[in-house]
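Next up: just one chain, as structure tokens, the form predicted alone.
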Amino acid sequence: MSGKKKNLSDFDQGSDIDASDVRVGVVVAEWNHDITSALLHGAVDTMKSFGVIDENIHVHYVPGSFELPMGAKLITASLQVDVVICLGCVIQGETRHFEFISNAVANGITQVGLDTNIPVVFGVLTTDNYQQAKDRAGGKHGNKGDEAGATAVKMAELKRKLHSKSK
């Protein structure tokens, strides 16, 4: 959704969407908590701007980004949700660990959505350094959490529209 120099918080609000009954599971990595909590704040605020109510937002935490796919799968199996958002932050270190974690998280999140037929939103920052993460979690590049919240609402709406047409 975002271009190289685009602010992550700039997106079409979709003013025709009434998300007051959308149920959202949010799984948040505790690792890099200052970043992931900013992502969560952005996602929740954006979903509320679409009309999602507090009672329909179910936030759960996992230790790190690697655990996000399993957290998403547990949410889809345990809660009646229309969509799941995964929020995390993986920052490049001196080893290849970053590559393995980033790939596993992206592939795992994708697989949960495909396996469950519930949209699972990738709200995970994969940055070269801490400053880049801060810039994308409410800093000069906006907030990836805003984008994740908008994506969740729009994917829930798409699923709802397509499901109602199939009846």
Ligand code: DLZ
The other form holds:
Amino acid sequence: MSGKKKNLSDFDQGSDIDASDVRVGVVVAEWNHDITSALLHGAVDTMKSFGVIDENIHVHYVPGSFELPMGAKLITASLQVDVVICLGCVIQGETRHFEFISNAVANGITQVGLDTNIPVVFGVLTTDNYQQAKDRAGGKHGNKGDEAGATAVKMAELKRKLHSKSK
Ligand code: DLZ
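Form predicted alone already given; the form predicted together with this ligand follows:
Let's see the whole complex now, leading with the same chain.
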């Protein structure tokens, strides 16, 4: 997935995975809505290409990226999901908000996953400007939402595989 690949959407499709019964929670930040809705489209389309069905994709919104970890935690507490995707876009401004929000979101998302044993995917763009975000939300550098969707399916699959071995 990483290494020499330049485009965010250049991932191994994992075509042998059947994700038709995978249940996914998606938390989307409303801040920079045009970017985050493009990420959402990418994530949903990609999950569907792995067989995830509409009824098993539960989308909820939070005001900004800072609220993504709490949104993810609320989802894990109230819905039966195998995996959660967080989608947001933090753009560098003139103040230090960018650093505080980016760090808090990355740490918070990690923590929710470790605390709940439910994988939480980091689908958050952190960019210098709006154009960089556009380029990564369905533009010339692909769509980070696609990557998040594929990661979610693969983490759900991994969890299921290891869980079945532990029985
Ligand atoms: C306040 C703020 C700023 C300045 N920038 C962004 C941003 O680029 N992306 C984003 O998702 N959210 C931003 N926010 C909102 C915060 O994430 C949060 O919603 C508010 O600080 C309220 O807690």
